[in-house]
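First, one chain by itself in structure tokens, the form predicted on its own.
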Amino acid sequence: MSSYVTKKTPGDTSWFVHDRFGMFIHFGLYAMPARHEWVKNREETPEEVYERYFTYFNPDLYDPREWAKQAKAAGMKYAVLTTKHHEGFCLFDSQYTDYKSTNTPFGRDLVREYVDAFRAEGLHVGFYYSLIDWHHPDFPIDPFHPRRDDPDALEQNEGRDVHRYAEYMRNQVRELLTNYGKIDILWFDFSYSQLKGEGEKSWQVGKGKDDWEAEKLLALARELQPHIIIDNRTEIDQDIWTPEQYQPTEWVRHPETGELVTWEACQTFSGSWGYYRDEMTWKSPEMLLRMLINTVALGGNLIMNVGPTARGYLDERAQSALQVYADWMKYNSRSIYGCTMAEPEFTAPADCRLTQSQDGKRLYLHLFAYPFLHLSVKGLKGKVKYAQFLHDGSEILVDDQVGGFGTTQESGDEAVFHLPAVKPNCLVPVIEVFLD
């Protein structure tokens, strides 16, 4: 069994750390301007101007069954959908606002259809719910708010009550966790209590757990769905830590206690979460696979994001990225599911990453750069019962001799894997090692 012990969590993360790979879906009105999901913030768009997206919102090609099939084919085991992002627009039929998908030309509850579609494919279902709301009249203006630079921002802020807003959030979370059956993950986003305005804007302050009334919010979620997994972005530790848009280089630890934590790297295929028509920093196939492998090799999960178009489908760039995972995971998912960081007695060679099954019986060598004929792995001498390429199950011969043509010598504590001269037709080949 794996020797790594993580900080105890309120929810049951056992399925989560087994499945390892999920799909994030950022969808909202911001798909229409197609200039980043923070477009309302970045361009300081007035409410009456942003209203045109609400007026014309009609993702007529929305088919979450197709999304779910693509997620499943890519090897993803769970999904998280933005039920409400920072713009405040709700993809569900909430009784607490008129700013919702059922009041647009589209006229449907997108969340309902998403839940049904992803459940039908056997995937765990999660909800993202923004703690921020730039549309709600009680959400105080702060340094992130689109109205922050208005000459009369202070006057606009008068009478806003964050505690009335906190009650609004609880009401909506109650709807989400009551009306859609079992929900596996709840992703709140995000706290920024350390943020302060400067000079004439010193009255603009960030928000944190006290503003969200986070203890009440979390207690409500736990009461309604005791099994649920919740992220830590309310400013109160919960189940999962969520490093965003960077790849940790070691297992994430609790900043105060130093304990290993359950963590999930959240990443995008490009540089944006929402659909961004002209954004071109899309990740290469090699990088996509390395991010997944590196994450699991450090004991974490990876959730990769798609931003559907305003018509409601995944564009060809997103589909191509998903296909990279589909092609590789079809044959190599055993090195991801039910795996974690390898025990410290095993040392990864250069340009390799190790994962190990949580029962300790199998070790996986991921070859980022294909070696010439031999691969030596420290800590494995005398411990290999059998080895094979994972993608086709073909045997890899293993002994403790390194070299050839008169230079053969006994290795130290290394096992030597004898490889074919030509790299297999696989972006990242994997050697599966059955341990003694």
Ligand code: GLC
Contents of the next structure:
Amino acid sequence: MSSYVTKKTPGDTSWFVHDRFGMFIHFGLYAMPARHEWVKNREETPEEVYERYFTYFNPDLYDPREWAKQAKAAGMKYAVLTTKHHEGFCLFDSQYTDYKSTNTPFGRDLVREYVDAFRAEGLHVGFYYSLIDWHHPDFPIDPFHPRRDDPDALEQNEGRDVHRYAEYMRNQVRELLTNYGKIDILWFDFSYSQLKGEGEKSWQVGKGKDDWEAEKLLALARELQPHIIIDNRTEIDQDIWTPEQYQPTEWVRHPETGELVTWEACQTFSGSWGYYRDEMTWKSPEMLLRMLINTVALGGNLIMNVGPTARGYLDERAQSALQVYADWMKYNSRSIYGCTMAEPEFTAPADCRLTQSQDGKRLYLHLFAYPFLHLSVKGLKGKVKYAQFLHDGSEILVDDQVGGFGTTQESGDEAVFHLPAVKPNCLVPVIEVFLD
Ligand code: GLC
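For comparison with the form predicted on its own, kindly provide the form predicted together with the ligand.
Full complex below, order starting with the chain above.
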């Protein structure tokens, strides 16, 4: 069994740490301007201008069954959809606002169709819910708000009551966790209580757990769905830590106690969460695979984001990225599902990442660079019962002879894997090792 002990979680993370890989989906009105989900913040878009996206929102090609099929093929076992992002637009038929998909030309509850489609493909379903809301009349203007630089921002802010807004959030979270069946993940985003405006804008301050009335919000979620997995972005620790747009280099630990925590890296295929037509920093196939493998090799989960177009489909760039995962996971998913960081007795060779099955019986060597003929792994001598390439099940011979022509000698504590001279036709070949 894995020797790693993690901080206990209030929710049921047993399936989560087995499944390892999910799809994040950022969809909303911001898909129409198609230049980042923060476009309203970045361009300080006036309400009456942003309203045009509400007026014309009609993702007529929306078919979440397609999304679910592609997620499943890519090896993703769960999904998290933005039910409401910072713009405040709701993709579900909420009784607490008119700013929702059922009041647009599209006229349907996108969340309903999403949960049905992803459940039908056997995936766990999660909701992202933005704590930030740049549309709600009670959300106080702050350094992130699109109205922050308006000449009359202070007047606009009069009468806004963040506690009325906190009640609005509780009402919507109740709707989301009551009307759509069993929800597996609730992904709040995000707190920024340290932020503060400067000079004449010093009245503009960030928001954190007290503004959200986070204790009440979390208690409500747990009352409605006790098993649910919740992130830590309300500023109150819950089930998962969520390093974003960077790759940790060790197993994430609790900042105060130092305990190993359950964590999920969240990343985008390109440089944007929402669909961004002209953004070109799409990750290479190698980078996509290395992110997943590196994450599991450090005991974490990876959730990769797609930003559907305003017509409701995943564009060819997103589909190509998903296909990279599908091609690799088809043969190599055994090194991801049910796996975690390898035991400390095993040392990963250069350009290699190790994962190990939770039951300790299988070790996986991921070859980021393909070695010439041999791969020596410290700590493995005499512990290998059998080894094979995972992609085609072909045997890999193993002994404890190190060195080459004329200099061969018995290794100290290394097992030596004998590899074909030519790299297999697999972006990251994996050796599956059955341990004694
Ligand atoms: C950041 C971004 C937000 C995105 C989130 C996903 O908070 O501001 O747009 O939804 O990351 O983790």
